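Read the single chain below, which is given as C-alpha cells and is the form predicted alone.
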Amino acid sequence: MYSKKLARLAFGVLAESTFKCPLTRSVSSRVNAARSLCSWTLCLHHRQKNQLSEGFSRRLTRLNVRTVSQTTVDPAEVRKFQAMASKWWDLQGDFAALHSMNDLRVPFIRDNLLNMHGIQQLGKPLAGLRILDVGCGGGVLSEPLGRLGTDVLGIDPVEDSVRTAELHSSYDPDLRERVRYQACTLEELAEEEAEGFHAVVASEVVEHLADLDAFASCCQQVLKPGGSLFITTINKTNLSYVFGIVAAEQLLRIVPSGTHDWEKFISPEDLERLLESFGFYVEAIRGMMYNPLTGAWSWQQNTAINYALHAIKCKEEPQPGQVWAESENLDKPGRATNYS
C-alpha cells in the first residue's frame, strides 16, 4: 500500500513538471539545457555555415588520428549482470520494465529504419537489413527486431546472459535463422565487422559502459555509411537521480538496488556532442517516461529522465563549399526528420 501511494505521488510530481515546461527548445539554448526539465528540439538546418564546416572538420580529424585503447566493459557491471543472467525472461521480475519498453523502442527503431530504407517485404518490413544489438542481455529486444525480418546479432560480455538468449530464441523456429548471439565485447566485434551493419542498437546500455569514447568509435566502425545508431538511456539530472535511483531502486524496487550509477548518466546534449565528434549527426531525440502504476512507458516532450536518440553515420566527407548548401536542403522533400 505504501509503495502504491508513493508511486502515485512520484508520478504526479513528474507529470506536473512535464506539463509546466515549454514543449520545445531550439539548439541555440543548449548552454542551459542540462539544467532544465524542459525538452529540446534539434534544428540542424538552423546551424551557421561556419559551425557546420568546423564541426565536420573536427570530427573527421579526430576520426583520422584516434585509436581506441580503452574498453567499453566495466568489470563491476559484468559481475552485476552475471548475477541476474537467469532472470531476463521473468516478465514480472527485475527486467519487467525493459519488456514493457519494447512497446516504444521497437516501433521507434522500425519506423526510423523504414523512413530510410522503405518497406523491404510485406510482413517482414525490415528484411535484408542487419542490426547489431549491443548489450543484448537475454535477447529481450533482439527477438522482436528479428520478427520484423531483420538479421540480428546480439552481443554481450556476460556469457550466461548470451546462453539465456540462445535458449529462449531456440523455441521460436522463426528466429533460429535470423537472430544470433555472441559472447564478446563491442571492441572485439569491431575488429571483425567493419561497416557490416545497417543499424546499431544500444538500449539501456551506455549508462553501464566504462568508456563512451570507445563505444562511439566502435559504433562508427561497424556501421555502414548512412547507418543508424539507436540509443535509449537516462539523462543526468536531479530528477533522474530522484526517480531513476531513489524511487526506482530503493523505494519501489522496480530494479535491484545498485543497478545504476548516477555519475554514468549522460545528458542528450553531451551525448550528441560526443557522437558528432565521431562522425554522426543526431536525427531525433524523444523523451520517455515510465508509469510505475501501470507498468507502461509513454513518449514525452520532457527528456529529464529517460530519452531515446537516433543518430546517423555521415556518409562521406563534405566537399568545400557544399556544407552550407546541404544544410539549406534539409527541409526539402525526401528527408523525413522527426524532432518531436
Second form
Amino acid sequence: MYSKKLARLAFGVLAESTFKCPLTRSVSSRVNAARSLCSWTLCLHHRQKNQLSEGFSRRLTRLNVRTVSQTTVDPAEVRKFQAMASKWWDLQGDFAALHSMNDLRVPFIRDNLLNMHGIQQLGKPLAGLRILDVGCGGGVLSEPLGRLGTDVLGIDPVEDSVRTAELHSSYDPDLRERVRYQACTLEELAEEEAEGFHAVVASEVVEHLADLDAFASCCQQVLKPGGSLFITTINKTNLSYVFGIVAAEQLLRIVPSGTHDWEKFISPEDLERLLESFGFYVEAIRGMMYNPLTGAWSWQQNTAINYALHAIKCKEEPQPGQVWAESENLDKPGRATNYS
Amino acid sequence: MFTFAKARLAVLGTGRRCVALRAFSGALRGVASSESNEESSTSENQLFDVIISGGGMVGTAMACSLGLDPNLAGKKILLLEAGHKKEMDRVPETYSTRVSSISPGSATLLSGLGAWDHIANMRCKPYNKMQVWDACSDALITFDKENLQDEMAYIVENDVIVAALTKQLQTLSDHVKVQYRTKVVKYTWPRPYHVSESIPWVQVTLANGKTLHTKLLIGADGPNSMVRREAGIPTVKWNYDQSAVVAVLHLSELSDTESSLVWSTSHQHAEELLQLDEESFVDAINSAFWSNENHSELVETAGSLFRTALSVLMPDSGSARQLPPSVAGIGPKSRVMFPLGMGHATEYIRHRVAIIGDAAHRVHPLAGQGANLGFGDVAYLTKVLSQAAFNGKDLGKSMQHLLEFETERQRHNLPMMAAVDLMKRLYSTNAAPVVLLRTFGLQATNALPPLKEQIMAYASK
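Could I have the structure of this protein in the form predicted together with its partner chain, to go alongside the form predicted alone above?
So here's everything in the complex, that chain up top.
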C-alpha cells in the first residue's frame, strides 16, 4: 500500500503545474477521520503534525487514484451507465434510491436558492433561474427542478441516458419548455456557456469522475459570480466502505454491483479544500442517511457515508495573497448550517 | 329562534337485513388501455394538472381549495359536474330538505376558502345542544358545550353550501375551470410504468365526444362513484334496510320556527309516509316523538333504577331534559326519500387517481358526519398535494404522497364509520336485552361529561 502511495507521490509532483494554487491533502487516514472543518490555516497546523511532512517543502502531493487528465469523463464509468440507460424511470428498479433521494436534494437546492434569490413567483418559486444538472442521467433530478420553475439544462456523456430523459419529459408540456438535455461533457459546455448559470448541481456524480480539478474549474467557469454549486456524494471512510459498497451493492442490492469504487470517494474536507482552491466558499455540509427498510433518506449530523454540500462561487477572483486573508474570515467554528 | 337538531335513534320498523357485497374486480393496480392510434403529443389545452369529477359539496370544495393554494398557483384545474350551475342570488323563502350538520372543523375549512361568509349571509343555523332519546325507554343523552354559548355545529342547507362554494370558484376562474352539464362516459387509465408511444396521463372521455387528459384525477362523484368502479377499487358496502324521509317542519312552540327532519325507517314505512297527506304525516311524526307504545315494564323499571343509581353517584350529571317539540305542519312539497347504506372503499388511491367524499366512504346520516368526513378529505388532500408541488413532484405519479393521504384519512374515517354503524345496529331493534343494554349505555355515557367531551371533540374535527 505504501509503495503505491510513493509512486503516486512522484507522479503527482510532476503534475503539480496543472494546479492553480498549491494544494495540500492530509495523507494520514487518521487525520482524515478527524473530520474537522479545515481551512488553510488549520491545515498548516495539521501538516506540522503529519509524519510525511517532516523535512519536505510546503508542496505536498495529492493522493488520488484518478489519472490527472484534462477531462472529467471516465470511459469505464460511461460504459457502466450505458448498460443501465433504459432503467432510469423504473421506480422500483436499480435507481429507486435516487428517486427517493429527491425528497432530500430537491428541498436542499430549492431552499438554498430561495435564501439567495427569494421566491420569484407563486407556484413556481424558482422561476427565472438557470440551473445546470451535471451528470443528469435520466433526468431524475432535472424534472422536479424544472417543475419548480427553473430553466434546467441537463448534461450527461451517456447518450442513451439523455435520450431516455428527453423522451420522459416530452409528454409534459411544462417540462418540455423548461428542461433541456444535451449529451456532452462539462468541459465542452464550459467553453460555450461562461458564467451562464445561477446554480450547478452535481448529484452523485463526483464519485464517478476522472478528474475533480477539471470539474471544479469548469464549474467555476459556468457559474455566475455568487452562483451556487450543489454536490451530493459519498464520503471516503471505513463506514462508507461497509455501508456504501459492501452492504449497498453486495448484500442489499440497493445499487447494482460495481456502481461505486471506494477509491474514488472523497471526504467533505478534501472536497471543501478543493473547491476553495478554485474560488468557492463552502456554505453548508450535511450528512444524509438511507434507510433500506423504508427506502427513504433522511438528514443526519454525521457525514460519514453520504453528504450534501452547498458552495458559492466567490464574487471576485481570489489572488494568492488574498486567499489567506479570506480564509481567516471563513475560519469560524461550527460553520455548517444546522438544518432541522 | 331556537332550533336544535335531533338524531332519531329509535326506528319504527323492525327487521334489518345486511347485505355485504365485496366487489373484487380482480384488476391489478393500474388497468391500462393504451391507445396506439392516439397522437403522442396531446394538445396543450386539453392536458390538465388535476381534474375533479363531481361538483357536489365535496367536489366543489376541493376545486376551491386547490385553486386557492399558493403552491398550486399556475396549475390547471378542471371541475366536471353533470348537473347545472347552482347559483343563489337570494336565498329562497322555502327551506330545502337536504341539510348537513357542519362541524367546527369543516366550518374552519369553509371559512378558509372564503365560502363561509357567503353561507352566513345566506342562511345557516348554529346549534348549541343536541339531545338524543330512545323510543323504547326513557334513556336520553344530551351533548352541549359547557356554557351553551359556544356553538357545537351548524345546520346548513346543502344547496347553500354548494352555491357559496360556486361563488368562490368564480373568483378563481383564471386557473380553475368548471364545466357544467358534462357527463363522463369513460376513463382510461395509464400504465404505472413508462412505456414509449403510450400516453402517461389519465384520459377522460366526455359524453360530447371530447377527450381530456390529466395528471391526477380526483373522484368526488358520490356513493355510486364511477371513478371508483372503473378503477376497480374493491368496496365494502351494504344496504341498510332503511330509507330516510326528509322534510321541513313547522314547530308549534313559537311561530315561524322551522326545523329539519330526517326520519330513518324501513323502506315500506318510508313509502307509506310519503303517501300520507300533510295532516296524517304530522300526526305520524308527533306520535313517533311522544308515544310510549314501545316501552316495556321491564325496561322502564330497570331504566329508572339505573338512573337513580347514577344520580346518587354523580349528582351533577346530565342537564335538564328537553321535551320533544310538537309539530304543527310541514313545509310545502318538501317530503323526499332516499335509500341508506354504508360503503367504504378499501383504497382511496390508485396511480394518478384519488377518491374523496361519499365516493370513498358513505355513512348513515344519524350522526351527521358524512359531509364532515368529506371536508376532512378535502383539507388533507390539498395539504398533501401542496407539499408535493413545492417539492417539484408530479402530482399523480408519486404514490408516496397519495399514500400518506390514504393512510391518514382511513385512520380517521374508519373508527367514525364503525361507530356510526354500531349505533345504527344497536338502535334498530326492540328486543329487550338490546334495549336494556343501550339504555344503560346511554345513561352511563350521559353521566360522564369527560366521555361526552371526547366524543364531541372527535366529531368536531
